[in-house]
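Here we start with a single chain on its own, the form predicted on its own, put down as structure tokens.
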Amino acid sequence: MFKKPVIVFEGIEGSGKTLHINYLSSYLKKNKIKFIKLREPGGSINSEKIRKLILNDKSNFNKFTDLLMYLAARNENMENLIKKNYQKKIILIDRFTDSTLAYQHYGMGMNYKLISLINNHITKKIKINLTFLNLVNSKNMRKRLSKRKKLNRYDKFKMKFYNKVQNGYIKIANSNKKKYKIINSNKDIKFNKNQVINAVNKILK
């Protein structure tokens, strides 16, 4: 039971994580439960500036540069948002430390120990209480991305890359099953929304 938990939504593009975090936000607001919501990259003012650089179609950063910018954006969120609200409000995060491992290590082959070292230094004593890992098959992913009005740089990788990332997420989740809730995003949206709400209520009560 956690009165003011940190809840993270993870998953590849088109997996429904943003839909579910927005739905949970509406649910908490309706029930007058205090929370903050942020996304990565983005969230704080400086992190949003970094987001524009990372995801810009015209950007072609080296993968190590990409990694450092993601971590820099996270550090800005930690210093300006997360630390100030930790254990005071529920914190909802659209992508967090697992994303960096899934994309930069499992997807791009960056050093696992280096990423973990910097992640741990940035997050320090902040503990994640629950992570929703949203999984999606390639057919539904393509279908959902095709409906987006605008695609960013990370929406345009080959399917092989996304498969590596999603498999990386699964490995991370399997290493600590108690803190992860798998959401099969190929199932009915209403069913999955209820799954999310039930899991959150369980750790709040």
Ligand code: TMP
The other form holds:
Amino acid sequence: MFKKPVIVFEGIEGSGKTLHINYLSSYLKKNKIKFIKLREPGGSINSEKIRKLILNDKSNFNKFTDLLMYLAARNENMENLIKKNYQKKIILIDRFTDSTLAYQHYGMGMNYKLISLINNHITKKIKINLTFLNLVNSKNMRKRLSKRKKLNRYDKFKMKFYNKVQNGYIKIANSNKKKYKIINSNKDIKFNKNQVINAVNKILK
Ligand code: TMP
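Return the form predicted together with ligand TMP of this protein as a structure block, the form predicted on its own having already been given.
The complete assembly is shown below, putting the previous chain first.
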């Protein structure tokens, strides 16, 4: 259906999105299918610089400043990486526009219309074909975060915040069910890995 789709992985901390994007990358490599993989914030050189600023646990930016930086980081990725590779290679993105709605709007209460307007402006030249929304319960999330050697500034919010963010993600996914595949990250990893590969193979056909 889509030869060179844009595939996004979303979810809160500890939801397994990075594990799945890495597994899918290895699968594509093994099958000699061309792709690029990037994360947000981060990805391109300038966007990685912005990532360091936002996520450093000594930073104390105002939440609106954070929002502007997440969007700025996205714009750098669009201009320097995504546009160039769009429809030439599969593009895998670890977090994208939905992260900003989920964290900055549903989590922090910032204006939905404003975020959508800028998100849409930055990404108007491309279409996302499939988004994996990885869901995790509070117990597993805590367990997984406790295993991390280093926590960044956004790994340290109260559980109530992550619940709001995850519920926001679910609202977003429910508004466009066709483009979202929910992965229940509390289930068996092997089962979930297969779910991801099968869903990708289905859109590549
Ligand atoms: P991660 O790379 O470990 O997922 O960390 C990135 C953090 O940044 C994560 O807590 C989610 C947050 N974030 C936002 O709040 N808004 C955004 O638009 C993006 C891309 C990430």
